[in-house]
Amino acid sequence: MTVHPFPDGFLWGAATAGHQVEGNNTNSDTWFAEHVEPTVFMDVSGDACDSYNRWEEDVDLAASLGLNAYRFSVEWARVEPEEGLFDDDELGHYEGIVDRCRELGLSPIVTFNHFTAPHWFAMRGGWLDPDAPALFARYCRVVADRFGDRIGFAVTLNEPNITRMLTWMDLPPFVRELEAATLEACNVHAGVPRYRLSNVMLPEEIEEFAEGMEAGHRAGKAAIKEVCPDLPVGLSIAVMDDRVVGDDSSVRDRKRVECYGRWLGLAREDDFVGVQNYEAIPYDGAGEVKPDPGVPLNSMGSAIDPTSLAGAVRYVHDEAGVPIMVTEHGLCHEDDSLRVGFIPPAIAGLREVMDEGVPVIGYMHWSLLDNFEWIFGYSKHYGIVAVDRSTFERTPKPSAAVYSAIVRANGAEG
């Protein structure tokens, strides 16, 4: 197999997210939900990867792999810990990350909201609050005004469709029950009627949440563009490579409408769209077709399939028609040798899609670090760099070397 080099200027990066790596995000909704009883979160995030203090080490690590981009998020809860009160020191903290990226030749790809929000925002009902879009826009404007002129790409929201997509997965009933119990515990401990997070939702509220987040994306993008009119702005969408087995596509098609339709329609108005893909799922006319016995599975129970990325990117571009950035892609597994074998063919497949004419701006591997994986705590690992939970020492895995070699060759291999 021969893979053509990627275009000059193609962005090769790795991704992180504030709450998952920084640690002690104490003014956030997720921190609050981790500490109520009962809670759906298996672990408290605690110090996470201590990246709030070790961010420079992480940025330097990304640069040492030969990357030319780094995706990270600004934590709204740090920047605006109280409603209407913006912390200049915290803005300076994130400004420092942006400036260090630029110093090292990394394009800063900044996510303005990667799930977590301020505690006060959740107390108002989160994205169910009619004022939520305006509140988000105010925050976006402040961040953009501080350092928007120095970032490469802005992602307003991370995976606003993820909770809808999870309704298509075979989660045990107790998970839904525990999510509801967590939110009720949050209500009680916060003393409010409706404490809400964007990645722990009641099924009956998903559509109302989507309406709020859609309005939030529009308002946030407009605010960013007011300050930085030339800054590319988009959102990232969780996209499985949904496939059809046999000749009945009805289930697959219904899933696409429910899980992606709203967001792909919204993306048509944007400068780019972020694709976040981890698996391919086949469907026949009756539902999901489970993997055959003996097929290697990732830690989430899906078949390991590096061709899923190409399928997801091709579908999203067919629907949205705007440039694509792969804002997340990776493999959840303890065995890094599987990741070593997974990355090269996935990237080769991405190049094939580009050869077909799909404009792809860049590829951000998830994740740079093994980190806090939301309700799964520290039990799941996506990183190309291991993190010691006691010392926080970073140790690149063999997969980091494999990815680095691809990057340094600009994707070419023979």
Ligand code: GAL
The other form holds:
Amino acid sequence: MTVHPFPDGFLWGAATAGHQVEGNNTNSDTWFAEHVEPTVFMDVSGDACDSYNRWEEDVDLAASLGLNAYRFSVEWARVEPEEGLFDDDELGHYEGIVDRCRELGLSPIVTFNHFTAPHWFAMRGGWLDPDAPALFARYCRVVADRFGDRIGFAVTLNEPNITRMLTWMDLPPFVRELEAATLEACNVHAGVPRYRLSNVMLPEEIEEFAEGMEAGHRAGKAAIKEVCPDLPVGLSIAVMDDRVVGDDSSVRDRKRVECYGRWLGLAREDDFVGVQNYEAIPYDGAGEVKPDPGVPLNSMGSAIDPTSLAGAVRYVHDEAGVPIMVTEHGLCHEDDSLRVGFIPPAIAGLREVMDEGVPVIGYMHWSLLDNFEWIFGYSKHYGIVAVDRSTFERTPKPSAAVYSAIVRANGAEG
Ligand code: GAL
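Taking the form predicted on its own as the starting point, write out the structure of the form predicted in complex with beta-D-galactopyranose (GAL).
Full complex below, order starting with the chain above.
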């Protein structure tokens, strides 16, 4: 357990993302891909958590836990439903969230692109389109213009490395086939040669996508900085705590170069980098070392290990050298008692890394709410607050109280 407090001003938050909680993001690429046949999405997002209407309750909930930050995303597809047409009401909607956060003492940490993009953008090939960075930058400028002066931190892109990282995981071959079939079905239904999304990707296009997204981050950041020069801007990266078993680190090292190299290099130029960690994976000279039988696993199949966060943060700081914001960290499981046991030691580990001299600005737990977990639909649960799927009633789980106690004690043993 943590025994001494975090620095004053440390940001304690919870994270959500628009498409996963708002519901009816009908002009987005992901909504479109959920509805084609076949589709890799197990569920349609539908009303999600109805947060488009209930966002005030969510923000109040975050404040009632004693948090001082809330990470959420602006949905590009709502703000620019047609190419070049910006919707003033939708900008006002997100501006309302920002202002309410500030009224309640929550620093708004705003993701400009959390995987989902407008349907029209995907029809153009998504990040493979040479104009994509400029199109993204135009949207970023409009958002920054509207309320960039009132947000705490801007995250341009969420996990542009996730699809590369997934190539290192043992997904059953049918998932890859279904992803390709989904994109093909999107092409047919949209009547375009190359309908592309940023979290359902063909392995052979991952590198070209990364180039588009890297350029997108640079252009988006420049646009935000033009409007709000003092606003800290960064991107968030999916980072496992990749460990070495034995004395051959070659596989682990190769994974690190492939999955994070480009992004950590890019982050060196930023104000901060977002770390998103969910697991520790050991590698020997032959590949991944699977957990021993009997080791408790999360619902995604990896060992439950609260020490992974510290390892991921330490590694990212060694490589990127800029301040860290933990923009996501959490546990996927039905059984909240596992989350109750997981959060305190993970946060204690984070404090230890800070004692070693690593600058960490804040910790955003993923997630405030049980929500739409992409291709897994509503079958996976990360929330510290449960959401009834028919009434949308929010019920804090015991882990919410545990996290809240840590926050109120500013990390000290409570
Ligand atoms: C991240 C993603 C989130 C959420 C989380 C849990 O990859 O940014 O949107 O889905 O994982 O799987």
